[in-house]
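Have a look below at one chain only, the form predicted on its own, in structure tokens format.
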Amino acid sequence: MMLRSPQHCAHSSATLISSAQGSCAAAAAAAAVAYEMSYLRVVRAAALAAVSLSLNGVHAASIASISQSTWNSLNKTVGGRLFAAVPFSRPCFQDAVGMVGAFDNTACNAIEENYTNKTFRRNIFGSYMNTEWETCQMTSSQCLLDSNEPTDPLAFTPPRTCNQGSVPSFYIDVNNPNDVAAGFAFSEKTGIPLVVKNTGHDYKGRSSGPNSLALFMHNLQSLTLDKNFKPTGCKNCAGQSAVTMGAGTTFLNLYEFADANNITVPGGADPTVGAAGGYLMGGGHSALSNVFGLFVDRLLEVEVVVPSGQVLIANDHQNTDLFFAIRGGGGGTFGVVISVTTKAFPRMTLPAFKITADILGTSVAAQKTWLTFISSKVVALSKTGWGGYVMPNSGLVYTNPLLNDTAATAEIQEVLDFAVSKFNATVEHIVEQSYLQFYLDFIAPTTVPVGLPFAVTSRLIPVANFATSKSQAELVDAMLPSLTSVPLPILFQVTPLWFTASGADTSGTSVTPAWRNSMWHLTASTSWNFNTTLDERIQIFKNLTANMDILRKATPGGGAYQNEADVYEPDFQRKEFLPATTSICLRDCFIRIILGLKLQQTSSNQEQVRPEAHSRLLAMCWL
């Protein structure tokens, strides 16, 4: 649950809560009859999660105002697992402001050597994969190294100082649900905001926040296989093969476990992302989600601690509104997930193809030719089960779990021939004997870099834009400004079109409906460095949003995947969440007020601040 409150960078929470309780309650009451039943299920889930939680006296307190005896009491409650948090690079700085820790040359050497190593970073609390979330971006309060050359002394020698930035002040190293309940109780009693951090992958900064207490979930890495799983509360359900995993389980661990047990559990691209955290609660896509659905489509049960401290089991048979809300309503919105249970499929053979064309990295004309061609083929390919990743500046990775190698090769041959003849491309073709092997050979080597400030913008592109040659050409022209202006553009062919068309029941999820009628999930990403100025960073965000605005206008009916959305996504309430009748009050006020989230500003509030409003920057740790 994201309970973020930048104390020195935000408005008064008392003002936010009192005004929200008045204006939002009135608006919600007046409009309730018009809201779709799907969204009312989210509201009911929020109410359920808030059982016995009072809002009386809610306020955001200062970390410094909490007595040592109060911290000691919390530490005792959680078995000595309360720690003061320091930024990842603290040991490299001789000068630091207001934090524990000290310069340590040996520790610094390890940090420099592993600064962009996601496996090293994931188990260190003060590390965030995208390092802008270690900083207070508006004030440039930070503790960063040079992401291009971590040993560069200009980043960490005086007069450079290490500042806390947006790294929480304290964290609980969570081992069990009681630790989470203790965090909720402490926050309710003291007014200190809570954040939840799993592996540190979060494009929208929901797992960081200055002057806060964090719940660090990385220890919960249990994995079990039940070949006859039945959801709690359902006596007559047929058993099925399912995997239950702790919240801190990473995808690589999940894939290795599945492979060892002769099963398949499709999931995300990065080996260190938590499979049961924000990835899941935002929807969760994979190279196989065209056929097997989003991760939330395959979720069977979830164990979650809600703000009252209760541990609830939610599925299609009990706590159904909470289950619906968690399946797409967003990470850290309705409670803190302890474990999840998902469907397991039999081990499968995957015909895999990779096209690499160097000219696509240097020629916009070649990129346009490539995009024009592949845009004319993707709908037909999707209908027979193809999925994967189209890289406008390098090629593609495709697979199809429904076809044997002979059929798959025959069907994809036209695409291969085009790439070879037009771009002198190379083709890699392997029949992989498991999803793990496909992942290791084709996906893991090309994941997104970490250890640097990183911004992303995205769009779910409707199938309607591929209807005719004319609409395809217009789409390509609209995509090019976003795709050619950044170093990392990707067209994720991961939407669940085949899954939805096959008649699968998708009514139990709360993801944006744009997932169900879109062909591509387009992302455009860029980065900067420790010494990029405030004005330069502002311009980076402006450019991302402005270029994507061209595509937004060309794709009516599209949307955005909330986990990988522009933090300045226009009309984000409708584009990232539920249908167009969804009210800002219901999500941004009603849910947070019901849950008692001690916020001053949240990521959604921040997303409303458009780049053109930077002349009146809000006083918070976000641009």
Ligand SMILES: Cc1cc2nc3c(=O)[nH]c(=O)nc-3n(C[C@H](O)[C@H](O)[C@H](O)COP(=O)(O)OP(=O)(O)OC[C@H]3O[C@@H](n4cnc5c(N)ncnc54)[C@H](O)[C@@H]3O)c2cc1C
Second form
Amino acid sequence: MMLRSPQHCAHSSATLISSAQGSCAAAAAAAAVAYEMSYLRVVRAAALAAVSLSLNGVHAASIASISQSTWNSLNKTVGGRLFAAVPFSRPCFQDAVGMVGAFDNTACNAIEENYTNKTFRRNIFGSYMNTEWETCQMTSSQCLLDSNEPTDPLAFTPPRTCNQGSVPSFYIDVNNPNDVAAGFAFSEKTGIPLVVKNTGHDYKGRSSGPNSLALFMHNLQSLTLDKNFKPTGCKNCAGQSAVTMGAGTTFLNLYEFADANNITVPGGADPTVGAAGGYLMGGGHSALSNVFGLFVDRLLEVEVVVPSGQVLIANDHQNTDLFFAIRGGGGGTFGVVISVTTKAFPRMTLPAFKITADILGTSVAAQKTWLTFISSKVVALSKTGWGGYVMPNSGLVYTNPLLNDTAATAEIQEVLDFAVSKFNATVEHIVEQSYLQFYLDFIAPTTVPVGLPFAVTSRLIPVANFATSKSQAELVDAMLPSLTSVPLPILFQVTPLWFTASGADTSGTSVTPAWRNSMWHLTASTSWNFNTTLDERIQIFKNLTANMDILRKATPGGGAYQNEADVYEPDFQRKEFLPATTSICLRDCFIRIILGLKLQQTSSNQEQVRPEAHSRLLAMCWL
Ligand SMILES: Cc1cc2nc3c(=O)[nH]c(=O)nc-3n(C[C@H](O)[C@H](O)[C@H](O)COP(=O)(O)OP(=O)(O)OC[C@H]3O[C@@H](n4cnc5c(N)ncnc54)[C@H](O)[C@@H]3O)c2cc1C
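Let's compare: the form predicted on its own is above, so bring in the form predicted in complex with the named molecule.
Everything in the complex follows now, all chains and molecules, and the chain you saw is the first one.
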């Protein structure tokens, strides 16, 4: 029988992550697992039969051409953990095209209740957090519910049908490195594209892809603390405190583990983003990255399966080119990560401040007033260690791991006073006793929504733009078109400026150099719904890109964070957008491209080709 989460948990991911709602979160997680388990039984039984189904559209040719004995053989190799994949909302649809599964009222109720619940979605393979990546946007092949009202029958009753969209056709529930090697070998032999999926949070759809076989990394959930960690192959290294985590580890689990062990491992803002997957390989920012660097800056070692099937341990002492590539080269590109080891810091006390105001509601001019003021302060604040999130419409969340509460309060007082006097803001101020507590009180309640089609555009804004009051005013004018045209603009104060200025050696990372000289990472995002037309969706993407163009022109030398970049970033081949990995040749001069296409070999004389250029050309579901 299906476990159900309490009714009040259903539509609020924020409530699920507060400690007071722990039982609620547990119930939702249990419901998710129960749903997945029962659903997998159905799926599993039908998995091999599915290959003989007559599939349509982008799913037709190659998957259907694989013989049953080939699938049988793969299934045997991976210990029976090969499954046919179906879109998340499949059980709500009476009619479905070319896929396994069936209408199931009980399962559908659980999906409707948890449609925007990250914890529930995270556990289910066919779910993608930004649901346009469950769809094939180009062909409008989809299987979505109404994000605003998931019980709305218009989304799922005939003539609406459930289509596979961009959800991979099959997946291996990865349990060990051999499963990954089996996936690589299968893909090489058959030509079926291989996709790596962890949590499905990616904004660019890199963890989905039609007509593909996926590696589902979610269940690699180990977490261990070594207080005397020494990188493999290093004889003279001093031991240090480090956490090793499986590829499927998500942030809330990591923070709870760190808290229980009296250590700090700073990480991202969302409880269900994966710490060791795409986040890490794209760079990985946090509220503390100004002082402690990006996640890649703190990586000590990584265990990777490369396309040959070999399991390599990469660090600063062995397989150094692979280590460099993993530290910023992008998820799903150079190999499949099995586990990562990162620095652990002692438990820390964090003076934390939150300003909440209805800035936009006050007047449009008020937003400009706020941005002009905060732009004049941020560089100085960053130099003493401040970081966090500035909300153009509603205030900010700030903390400083370098200052005690008295010093921090004295430094930030001017900002607090300004917000209170100009916008009648309320101020929350707590001296948090750990990163987990800071996270739960200040970050988790305002995290970004999921369970809806969602597009983002962004810009890393160079410090140079803040040099004078004139340049600050020009910057504010250039930011406003992007910030005012979307419901969710954020100025992430997460660039590692203090860390870089402190003399840290960042040469071993391959993130875009723009991270090292930028002050803010600005994102502007918007969403739509299941019934938004193709033309409307195209216009949404175009508007985002066009508004950001104004800021792009005003910020020469800036760049974009690949994990939160515009999928239509213009001139993405330009040097400042490229991870430095594009200029190196891996050991065997082979770069295998995983996403959305048959594995490719890139010979050394083609090494400048950006992996994403391939996926961009071939990702036929992008608009
Ligand atoms: C709500 C939300 C909040 C976010 N907050 C932050 C934040 O605070 N800081 C930040 O820096 N970013 C943040 N991001 C962006 C985040 O970094 C990216 O979405 C990232 O791609 C997520 O990685 P994932 O592994 O969890 O997701 P997935 O979608 O599963 O994977 C993303 C990419 O990584 C690849 N990949 C996953 N696992 C592996 C593996 N084991 N080996 C090789 N490749 C792998 C996939 O193929 C894909 O290319 C946020 C995103 C969302 C949606």
